[in-house]
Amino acid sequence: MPRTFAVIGDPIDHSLSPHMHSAAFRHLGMNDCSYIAYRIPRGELAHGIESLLKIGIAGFNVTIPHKVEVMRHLSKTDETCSMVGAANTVEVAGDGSLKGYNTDVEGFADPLRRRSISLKGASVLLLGAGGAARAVIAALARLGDTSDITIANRTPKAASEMADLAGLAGLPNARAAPLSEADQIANGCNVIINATSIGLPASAEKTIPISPESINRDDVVYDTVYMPMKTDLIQKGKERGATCIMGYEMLLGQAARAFEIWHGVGAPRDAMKRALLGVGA
């Protein structure tokens, strides 16, 4: 029997997630499966949901707008979920119910591990307090070993609330910081993340406030950002030698999660990758 997957959000056109499990499912010839990209406007989740149900959706990907919101509409999360407050992947049950997963969490750490990059006592600034930091919060916590970490946002308020949570996740010595001051803190620190939308296609901002002086060879410079795959940040630091992970490496790693929670069995990394970079570089 046929089986249709999805992503969620608005914009959509931009997702690279049916060019990665599309060929996940050539890969393994599981031709009963396909993948669309499907745009709910913000403010039109119940409805648009209730339209995938009815055409029998299998299980859907969460992105923006909607990853806080989609929590409202499932039956059951796991931990990671609950953590975050937010959900990414959704398994649909045999009775319409629907569980929600956050694989933003091991999608953010699974370049870490396979580079075999330890973060103890790092010294983490991180850019950003909205769903992607909250990720990012998470998978630190589970990480562990840092030092401190120091969360940079325009709104100081947000900034002061993702400060606390990164506390209650049990980071050490979190605290909040102006944008405007991280230039200045990267110097005292050695990894660097951006969780804003800084660089998107869809944003009007396109250079993180952080000169290339203030990265070191020995710095961790880690972009969410995917699209483009050369972020600002990313360019800053390979020119100052930094190890520098891009925000495909992250998408591929909650996208490989995803794909073993819908379907049991292993993703095929390889041919998701080579999907990913012919569309994206």
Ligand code: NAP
Contents of the next structure:
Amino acid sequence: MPRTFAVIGDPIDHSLSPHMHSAAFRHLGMNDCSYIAYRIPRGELAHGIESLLKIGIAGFNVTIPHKVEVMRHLSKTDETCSMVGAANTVEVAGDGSLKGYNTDVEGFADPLRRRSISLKGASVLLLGAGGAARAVIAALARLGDTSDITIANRTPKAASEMADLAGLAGLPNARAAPLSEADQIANGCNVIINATSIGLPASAEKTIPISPESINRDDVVYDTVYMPMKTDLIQKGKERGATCIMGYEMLLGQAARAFEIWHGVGAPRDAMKRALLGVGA
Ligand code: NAP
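For comparison with the form predicted alone, please write out the form predicted together with this ligand.
What follows is the entire complex, opening with the chain shown before.
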């Protein structure tokens, strides 16, 4: 029986998810499966989900602006959703009920695990205090063993709230700081993570407020932004010889985990990666 999957959000035209999942179907000969991009404007989520259920959707990914609001439509969530307060993957049961997951958490952790990077004793600087930052905090709490974390954000109140959340998630020594202090703080950190929208094509701001001199060779530099792939932060990290993790790796990790939830088989990561890089490079 044909099974259809989707990614919902707005805008959605440039989503790379259909390319990754379609490549996985082709690679595994899953000819009965298809994956579409479906635009649901803000404020129309309930109606949009209803339409998807009418066509018998088997599962869907969720992106901006619906990751938080979709939680109200789920009858079950796993612990990643509860930690992050948002879902990006939904599984539809036979009776039409919805179960949510947040695979951004595993998506973030995946490239660190693959490189066998230990965070034992790491001093972390996290830029940003939005949805992606929440997923980063949940992932760091799972990976464990960090020494301290500073959350620097343009809006100080959001940084303070995120520091409280990090403490509740079990991260030791969490504190907030203004974005203007990020460069100085980066100097004493060994893991620098960007979870702001700085660098995105739609963002007026393209430059991360961290100078190359504040990045050391032994640092891990991780940008969650994947468009463009080589962001300002990644360029600075490479220039300094740091270990650099690009946002597309997180994107691939979250897609692979969603695939495994829906299909119960290992995701063909290489095929998905080739599709992602072919389109997004
Ligand atoms: P969000 O909830 O809207 O949060 C945006 C964050 O960026 C906030 O902390 C915001 O600060 C900050 N920000 C926005 N514009 C800024 C500017 N001009 N200067 C300084 N700070 C600015 O968005 P999100 O969902 O967290 O997404 C954030 C980024 O993560 C996006 O670039 C997205 O592409 C990326 N992401 C990547 C993946 C992946 O798989 N690789 C997954 C999810 C998200 P304020 O609090 O001051 O507004």
